[in-house]
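Take a look at this single chain in structure tokens; it is the form predicted on its own.
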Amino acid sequence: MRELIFATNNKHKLEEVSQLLLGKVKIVSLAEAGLEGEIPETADTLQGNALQKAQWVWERTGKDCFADDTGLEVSALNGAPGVYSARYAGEHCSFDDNVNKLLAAMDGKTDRRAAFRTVICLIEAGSPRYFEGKVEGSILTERYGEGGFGYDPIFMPDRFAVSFAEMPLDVKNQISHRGLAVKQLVQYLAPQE
């Protein structure tokens, strides 16, 4: 089975990604692939930043890879904090932290609108590749569900009355940013099927 190392050391995006590339693709982890250190992240897209971190662990392995990065763009926000979802609320914020700043920010905003939005960049033999994932939906008002990581719980996808953390995993693979990014991966790896 062919392998590739995923850009990452999110436990919860390789558990996603591992589930939806099942049987297809083997998902080496950065640690599985003996790389350590920080992996750059200072490009101003999500483009960029997913070019960036694949180019990283593929100059030092020179093996086949694939690096995501996901944003979350609120309206009323202009967009933010997009690319800087991650570190919304400072360089070294736990997603509590990120959670708790969007909820302030949208405090007594009526446009609850808001869409997330996956690039993934594979590299094979050195040459990158783009697929995009995008979901609509709203930004709640305070917190449901245990399930997800990040911004799940304040999110509720378009056509949903439930959060991205109060779905079975599998659910949210099928509608979400990162599912739809990822099946486009799988069916470029994979046309036949």
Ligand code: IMP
Contents of the next structure:
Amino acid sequence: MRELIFATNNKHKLEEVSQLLLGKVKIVSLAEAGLEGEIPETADTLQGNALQKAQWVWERTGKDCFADDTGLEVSALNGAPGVYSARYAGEHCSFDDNVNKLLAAMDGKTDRRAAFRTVICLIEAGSPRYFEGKVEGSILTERYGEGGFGYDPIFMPDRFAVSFAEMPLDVKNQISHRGLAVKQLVQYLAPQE
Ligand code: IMP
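Switching from the form predicted on its own: structure of the form predicted together with inosinic acid?
Every chain and every other molecule in the complex is listed next, the one we just looked at coming first.
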């Protein structure tokens, strides 16, 4: 089976994407590839960060790899936190800090529309190629559910009555930004399926 290194230190993402690519592509983690350390992500677009993260692996291994970058774009905040979603509450903040800051920023706002957008950069033989997925929804006024990670407890996708954190992983994967981006990646890697 074809192997691809996934340039992430986020074990939730590794689990989500491994489940999506099960039986199609063998996902190799950074640890399995013998890589350690912080991967830089200093670009100001999702595409730029995905490229930067994938390139970091490519330069060290010369092996085919991919990275994803995700942003939560909130309408009432003019698209913030967007590309800065991971560090919204500060440089070394936790998921909880980010959620608290977003709930405070949305206090009293009636327009709760938001979207998660993921860009994947695949590097094959040194050449980058991009795939994108987006899910629209709204920001809840408090946390619901224990699953998932990041902003999952306060994001409710359209046409659902529960937050991402209340969904089983396979349901989230079917409709999520990352799930949709990975589907594009699979279409490219295994077009017959
Ligand atoms: P990253 O730069 O792709 O790691 O994502 C930026 C930030 O977006 C993460 O630190 C999380 O807070 C958030 N995020 C990414 N994907 C998800 C998701 O599937 N659910 C909730 N939050 C997410």
